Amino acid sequence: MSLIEVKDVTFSYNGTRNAVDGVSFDIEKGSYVTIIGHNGSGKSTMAKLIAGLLPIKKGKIVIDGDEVNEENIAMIRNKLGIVFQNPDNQFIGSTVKDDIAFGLENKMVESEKMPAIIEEYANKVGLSAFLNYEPQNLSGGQKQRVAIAGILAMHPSILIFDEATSMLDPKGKKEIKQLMYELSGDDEITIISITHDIEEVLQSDDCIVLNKGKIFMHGKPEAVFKEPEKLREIDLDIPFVEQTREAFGKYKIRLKSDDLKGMVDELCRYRSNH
């Protein structure tokens, strides 16, 4: 079943060029999305759009069954969370304790339920034992998990990452990185990742591959990167299983479709325990 439905989204700022151009897809509920492309592509204003961040100029985009528009934009961020790029501002609360109360207050939770809340979410993300911690004592990663637990906290259907590990080291990286694969086993949860990373895009259950604001390419990451002609066309990366197998066929040693999905698993599991 189809949560979000973007069907041909134009956008443009100032009446310069289209930075979204006729973008149409569909993403389905509990799925696990990543949106890449190079910069200037289209992938964080088809973000800030979905999220209702930037008015839609043209098209439309429907959120279960209701379409984002001024009417019910207040309704529609009610069932979505954003994690940007930069920790440090996200961070509102002078204590982590305090920037996962910060969106429970605004809903009115009761007072006396929401230390259980706080403790849950924080269990959640691994950082139940820095709840008195102040901003400037946490990592970056740190600081990205708070922002994801006070999220979490609000029972968001779609969870959307803007290039959140950017700015990450890569110790941070990993732990976003893990914390996003833990959280698309779940069902209720929809991720849309904007990256980079063209190693995350395997863990996806989608991709969508943008290039000047329109959809170059859409599909299971494992049928994406079997092209990586057309990726390198518009100077994008491919991924590490993908280059094994190009330099396997160099020495004319082909690997059947499903041995190229096992080394997918393979990294995946790999990077999930290291």
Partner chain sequence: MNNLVFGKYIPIDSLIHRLDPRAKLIGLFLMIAAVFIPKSWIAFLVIGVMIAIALLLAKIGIKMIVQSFKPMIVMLLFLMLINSLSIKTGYVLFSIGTFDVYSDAIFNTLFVIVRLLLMISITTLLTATTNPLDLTLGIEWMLKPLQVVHFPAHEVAMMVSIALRFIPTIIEETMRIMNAQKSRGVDFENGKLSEKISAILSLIVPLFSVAFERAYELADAMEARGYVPGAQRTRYHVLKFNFLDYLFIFICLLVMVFSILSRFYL
Contents of the next structure:
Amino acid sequence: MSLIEVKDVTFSYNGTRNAVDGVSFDIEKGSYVTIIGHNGSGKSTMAKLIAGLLPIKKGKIVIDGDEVNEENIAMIRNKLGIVFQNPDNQFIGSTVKDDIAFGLENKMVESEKMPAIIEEYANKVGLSAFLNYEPQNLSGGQKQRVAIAGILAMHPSILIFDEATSMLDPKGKKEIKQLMYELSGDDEITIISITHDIEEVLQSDDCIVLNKGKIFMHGKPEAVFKEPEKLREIDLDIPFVEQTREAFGKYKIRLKSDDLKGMVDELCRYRSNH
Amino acid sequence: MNNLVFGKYIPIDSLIHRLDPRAKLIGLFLMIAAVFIPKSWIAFLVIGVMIAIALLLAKIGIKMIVQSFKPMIVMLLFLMLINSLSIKTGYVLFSIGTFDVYSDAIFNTLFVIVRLLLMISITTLLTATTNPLDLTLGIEWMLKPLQVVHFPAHEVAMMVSIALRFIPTIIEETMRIMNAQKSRGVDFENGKLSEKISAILSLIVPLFSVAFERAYELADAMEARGYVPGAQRTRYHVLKFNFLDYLFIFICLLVMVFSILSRFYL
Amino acid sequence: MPISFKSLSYIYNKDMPYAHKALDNINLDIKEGVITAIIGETGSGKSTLVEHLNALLLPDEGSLQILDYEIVAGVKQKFLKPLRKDVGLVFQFSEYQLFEETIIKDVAFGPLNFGFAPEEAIKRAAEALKLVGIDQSLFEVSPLEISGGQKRRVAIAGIIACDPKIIVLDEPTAGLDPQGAKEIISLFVNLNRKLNKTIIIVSHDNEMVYNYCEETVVLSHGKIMYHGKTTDLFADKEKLKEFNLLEPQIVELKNMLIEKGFKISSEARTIEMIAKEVAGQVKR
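Right, and the form predicted together with its partner chain of this protein, after the form predicted on its own?
First the chain shown before, then all remaining chains and molecules of the complex.
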């Protein structure tokens, strides 16, 4: 049995157009799954449905054996945490430590136990020196790390990142992606990341491509990117390595490597062989 | 926005900073009462000295009090004028041409000024030495008895603390939208009434639409982290009364008793 | 030179204990009719620099010449409106400046403020909207009811409709999906090519900078570290390291190929151009 089972889920905000349209997929425990698609493809809606932030009217989602519905919502919330897109709009406490404490307070963790837990998770995301900082004195990347610490402190088994890096500068993006990659090494943690970042997709185990609310492709990132024409068809970006392969392909030069260095070596061989 | 000093928290360490916010809130109420009761200058002097000592302990400069007081000067001058025109008791202090100014007019105004100064000092003592979050916790504690009549003390406190948390964000946003509209030719300072209305709309409408968006996202984030309004929660910040807190309340109580007695004996 | 900074400095919270020199003795001439990128880490002074171009901030020291307007530290300015008409500023997350009842009204708002007659303003607004790809059927819709990407376009149209000579963009693609970002950038590249507009783009996206911006200015701690050809900057590994700049993959590939003895012209800034040049040098 998979950890998350999405079965034929359909959702519409206004009744006229389905934002998510008959989507089914499974997510295995401990895996790192990216969901891509351009704005309006239904990917953020999908994340909210899994997290129980939107009501499921058609189809069903089962997490760890329990169906996501009104009745189970508290239990399911306990199992998952979400990092949202806008770093400012999820910073609830007035300082870093207060923000990490927010979830603990909701979870009824005893007051005396909180400082040690806060310390531990601030440390885990590299912010132990910033415990007393206020949000306006933190960078976007740091705020997102606070959000991650606050969620990790609640021991979720599923982490959902809803375009968590899209508003950050390159440094912040890099930091958060690195942190996500480290977290994906933990077999107890399942990561679902809604993203536009092709490089991030490459570090995931599985990739779901959504288009107009439907699953367009689903598979290993390498396999998905092996069909650049298909991604182009729905206006999605393709990794630079694939762009290079495509560009040289136009001149009948078929590059086979999966990295730039290998491609350069191939080109050198082409030159010397003939 | 940076010139605004009244109500601003000064994040330093002092004896007063370390007091429990609840003790400070109780102290505030006792002292405000103490300031309003007396009618004698000696009583004001005693209260003033007590407050001055507290300001000293809290490391608050007199400059901050003066700055908070400044905006009220015009109002007080106006009060002085009204009093001079209307109060005709006491003795004639001095005359301007044929117009006599009576002693009570001046003394009454001075009373108001002194009371106001003391009030500002007391409030500044509280707000400058208590971080807004602790203040919220203190207020929540004071509102607790009202829960008996189903007053949502905790929710109100949560609302206040979130509002406090978002003030800097919203100020920043306001500046950004103002700049963006200035770039589109909006003049926020000059112009006809119709232009002014459109200038204000061009600021208010985006500000509200962003605020609503923020509110929705914040609600999602809070919900996702297990917040249920009205549900039981534990607290990270636990308030604890110490000996100094009791001492502080006791002193404030003494000052208030003194000011009541001053009504009869001074 | 349409824009020329002369020993300009700007200090935040002047006279306060935590004063901070955001711009430090800036000397900079921006070329006419060219797309110039301004890059640098968060907090390097990019946005402060940009706000000077619209007199939203005034210099504390030095002066600034923009077209025919001169802004000198300590001298009161009288020409703010004409300056702001001639220099269009598209702010970061510009979608949050929309407020009118309809899209067309919102886009016409700037032109009206700058003194265009109502019919002329509406005409300009319609043209600008067409340019950014907003369909006529949306003209009478509220700008608060469309998608985020569309809002961004409407906001940009609001600046284009004022017919500025210089367009300044602060992170115009932040938060957009890659396709949306590409469309926005090509829009400005076209404005530059067809109407010879001078364009300044503040960006973190080095790949985009490399592909589309002829000149680049690197800011760090309020100082100018580099100003020159974008291709020269990215060809210099030492400089990239010194300025803490990420090397776009296209530059990585190009440099590797050059190292192996391939000849690639400095104008080759896209993968298609590189492939074309390299293909000529290998036998198939």
